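Single chain ahead, by itself, as structure tokens, in the form predicted on its own.
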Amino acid sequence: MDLDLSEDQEFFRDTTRKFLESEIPVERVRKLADDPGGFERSWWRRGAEMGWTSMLVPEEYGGGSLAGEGLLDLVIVAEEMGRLVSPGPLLATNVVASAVAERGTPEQQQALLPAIVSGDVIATWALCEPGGRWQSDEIGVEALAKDDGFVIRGSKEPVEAGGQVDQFLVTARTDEGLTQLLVPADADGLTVTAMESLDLVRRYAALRFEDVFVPASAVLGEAGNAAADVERQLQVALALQLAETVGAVDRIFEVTLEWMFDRFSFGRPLASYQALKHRFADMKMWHEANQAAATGAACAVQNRSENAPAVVSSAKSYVGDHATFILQECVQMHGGLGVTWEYDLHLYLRRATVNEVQYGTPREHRERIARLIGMDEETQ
């Protein structure tokens, strides 16, 4: 991405890539495949301490960011591990950290921020429900008040690493609007059900909550005003998601390009073929302007603009297609080696799929940008 580091953010980037080039390679990535879990939690323990859940965390609370600005601190983390198509819950358990801790009260940020910012507890998002709904009009999973508390029926799917994890952070519907609760993994009536994934080493999962009763206590923020929270972790959910795409086509293109280099045909290398040339200045391109979307969107979430909600989905749009697009240019610049399992390219391919749908498909991206201006409007 196209952010300004200053030396301490270089040298966090710098300390992070040899950690996930030597701890967590892609060869050892492949071998997680069969894991249920996707990923070791003593490894991610590890990542804790090197800040990984931190930077959006109050420092009263073990937190901390090395600019003042956690969200551009922690972007550097996730184009790295999309570099790699590292594992682990890194934009699942930053979203919940970020809303707890701007969200919650000081009995609930006692007993998750630490946790989380250790490594110890692993926190997710349920927001997605069946049918790819995701936006705030068509959430669906009822929160019923009863008995000083409320009683949760419905599904959610899929959830990042919803089987995994030791806390989630539920998006309902109240009779007053909006409302998010805490739900712990192990709450009475919760079904979790892994689902299968595209991403080697990305686990999910289908929540059914049957009369799942939580005090409370358990909510974040105000009940039935939560819409501007879920907007907020929406944003940060997809400032991380984009800055690990464009990771992810970073490192493809340089192996493409290197590739293009060694290999010859005819007594020439591949790189020297003008139809080549224009079909690499084009990714190039279109690679570039990748980079600058995500940059955008991050600085707009940190900064909190006013235009944020319609700059990221202006980037989540743009990045959604043309990252696979790019990515599926290279599969053909390596010819039948490209397609093959045992070469690395349909990792990173199959980690920008599923990044193009999550949280919500390009085309959804521009319907709403579309709302957010008002041209719905004017098309009635």
The other form holds:
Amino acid sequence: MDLDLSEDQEFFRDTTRKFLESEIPVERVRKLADDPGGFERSWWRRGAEMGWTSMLVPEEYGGGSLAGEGLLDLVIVAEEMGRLVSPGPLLATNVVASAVAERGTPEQQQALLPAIVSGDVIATWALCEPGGRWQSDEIGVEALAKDDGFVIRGSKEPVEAGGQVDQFLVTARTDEGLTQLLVPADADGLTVTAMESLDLVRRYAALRFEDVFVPASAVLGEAGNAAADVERQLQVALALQLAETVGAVDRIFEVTLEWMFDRFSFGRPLASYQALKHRFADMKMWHEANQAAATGAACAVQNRSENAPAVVSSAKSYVGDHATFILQECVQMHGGLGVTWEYDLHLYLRRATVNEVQYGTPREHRERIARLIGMDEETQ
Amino acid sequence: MTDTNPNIEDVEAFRLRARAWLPDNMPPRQEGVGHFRDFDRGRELQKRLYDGGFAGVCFPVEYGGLGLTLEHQQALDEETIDYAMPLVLNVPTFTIIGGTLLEFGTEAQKQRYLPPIIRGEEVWVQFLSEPTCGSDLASLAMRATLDGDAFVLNGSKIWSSGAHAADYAICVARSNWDVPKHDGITVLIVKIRQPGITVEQIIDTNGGDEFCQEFFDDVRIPVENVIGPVDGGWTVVRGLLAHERNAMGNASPLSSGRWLTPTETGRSDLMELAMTSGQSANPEIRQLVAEDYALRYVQDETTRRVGTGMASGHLPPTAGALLRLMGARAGVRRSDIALTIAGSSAAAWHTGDPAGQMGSRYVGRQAVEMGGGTTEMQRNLISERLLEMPREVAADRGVPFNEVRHNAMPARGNKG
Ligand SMILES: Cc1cc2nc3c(=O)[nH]c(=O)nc-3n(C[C@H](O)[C@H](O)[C@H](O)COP(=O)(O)OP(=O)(O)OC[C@H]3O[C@@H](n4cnc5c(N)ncnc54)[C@H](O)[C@@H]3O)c2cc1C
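Hand over the structure of the form predicted together with the partner chain; the form predicted on its own is what we had up.
Okay, now the whole complex, with that chain kicking things off.
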């Protein structure tokens, strides 16, 4: 959690937390594990009323944030959702909403944004491709100019909520360069296949584009020149992902700390053993660092800082490594209980693990940092 | 500080005045130039600031300061970011010593000692650790015996950074051996260069000589040099440690100028080394250079978070231990990364090859886990104070010090 929240933000956090705790406690999340969609549309619409889909959308389309820094408000929701391993396409839909709000034509905005804000339309970003490819220079899906539009060919996977959404934002490649296209889920030639996934309620799908035709009006931003937009979307996605991970760890750290006081061995609480206290001190430090990194990244993205690319990758690689490390330590502190299906800890570990490797692994982000900070430049 | 100047200058006016003054009066920043404890350079830079009217921004006017606010100091820090500043005097002189004197010093002590500190004329160090105690500081054995109007000090202090080049020290001594360890401690102001005090420099593993050991032989310290109550000095020590943690979180209003944050320094020495040694395409090395970059970024953000958290009261003052632990762990990791990048050049190198420093850096690696309290002690603090886990069993709680088993037992022939 950002230690510097405004009063409005604190209030928003409280109401979001109360809503999630009463509407979708972890027992409900477990039940949704058997639901093919992983979440209910009616519930999502009510979340939308709480502001989950409006923060990155301008007021003229029904959006609005607390104080003009929508991403910083939205990370509060992401964090609270992390604390309860909530379902729902928060990241997916908001990345598309933000892209359309920033780059869409008035027609595109009018067609999509009010419906996204109301929760009636759910969207996702189809970026990643088979083989764990997600970086700009790895995009293989082609968009070929034809008649007054484009023909899309290739595969996208994993696509978050791919089987649940109404609308895709597809990052493809034309001869000129990266091009982004808005493709409805029911487009001809598009096959959506559900994938297995580690998270109990977050669904992924594989998309197969077999000569899917979209009109030129489906292009978001400039055809062949979308690299900066893709980078921006990636940053927004990572800021939300980081916040969610931090929220998940926050909850488990709390629970595990309580456990240390309640569980006794050799006549004393576990919390009294220095060997374990010191592991908690390290965890506390990493968790504070994770929170600082996530907050720093969100601010850099919100403010469009010049170094935002390296900052989000720094945060992503650091949090990616340390969040799951802390959670595995927490599993160990629980003894046998920690490795049971019955105990909730694995739900959190699943979520954090998924987040660690989605939109790039820590290792891939370090490679990105090396490039961004100039390791490929000539030495003087 | 509470005592602010009644005719307080507007922050922006102050900033503009500094901006106009700096180019002709302060040299440009040169990171990494000069010895880490180049006090003489610090004195000179501080004198220049003083002459220009930019020294002691948050110190009260009656003690030679400007009586301005933290916002003024921050404005000055921003304006001076490209200039050489007396950063070596920030810790301990301005922040820890200045803060402790302001909080616990008598009026006469503040009148006497604060103005020369602000003018850069007198540099201070800390005499805390002893050969027989460090982590358990309250078990110190420097003997302070009251004799008329003075305390007579006997014993030894050690690891005091920079004492050979400094003027004064805050010294912690035992004035009462018949009470539990925390209840018999007195804090004194000690002039370092005086009869009876022998300062010896200690060579560290890298051949550096910033550490000193001091031997006290019947050194008379007038009672007016006592800070806080006689036998009640532990309160002062705790206050001193709080000022230290504040300084670490960049949250002390008393510091002047700041180090570049890890991200501001841009290209790191490790990246430089990787590139000049022809390893910029090696995927493993790229991982390490990027890890170092990310670590510096995260450390920077953590300092900001914890520092502002402590200042706003969201986090208790002991949260500073998080920063010390993080700094130490990051420092250790960086030494390891440096060694890997240097490779065999860490073992044998041509004169002048920067890779050659990485071996000795690695050999001295653990110093960052010790200075200012070991990482184990930080972990105790974090778990016991922040997480409120049970305290460790202490065999000396409530027991008069002379009945406690400690490293300076008189029975074993120690003088103390
Ligand atoms: C770079 C540097 C600068 C320094 N500057 C100064 C200075 O300016 N002034 C000054 O007075 N001192 C200074 N010191 C001294 C420093 O504060 C001490 O070295 C430190 O507090 C440890 O004390 P010690 O060396 O006596 O080790 P000990 O206290 O003997 O500790 C030995 C080991 O036991 C561990 N240990 C001890 N007690 C516990 C416990 N309760 N639980 C778990 N582990 C424990 C310690 O962590 C350590 O690993 C400096 C040291 C360094 C390295």
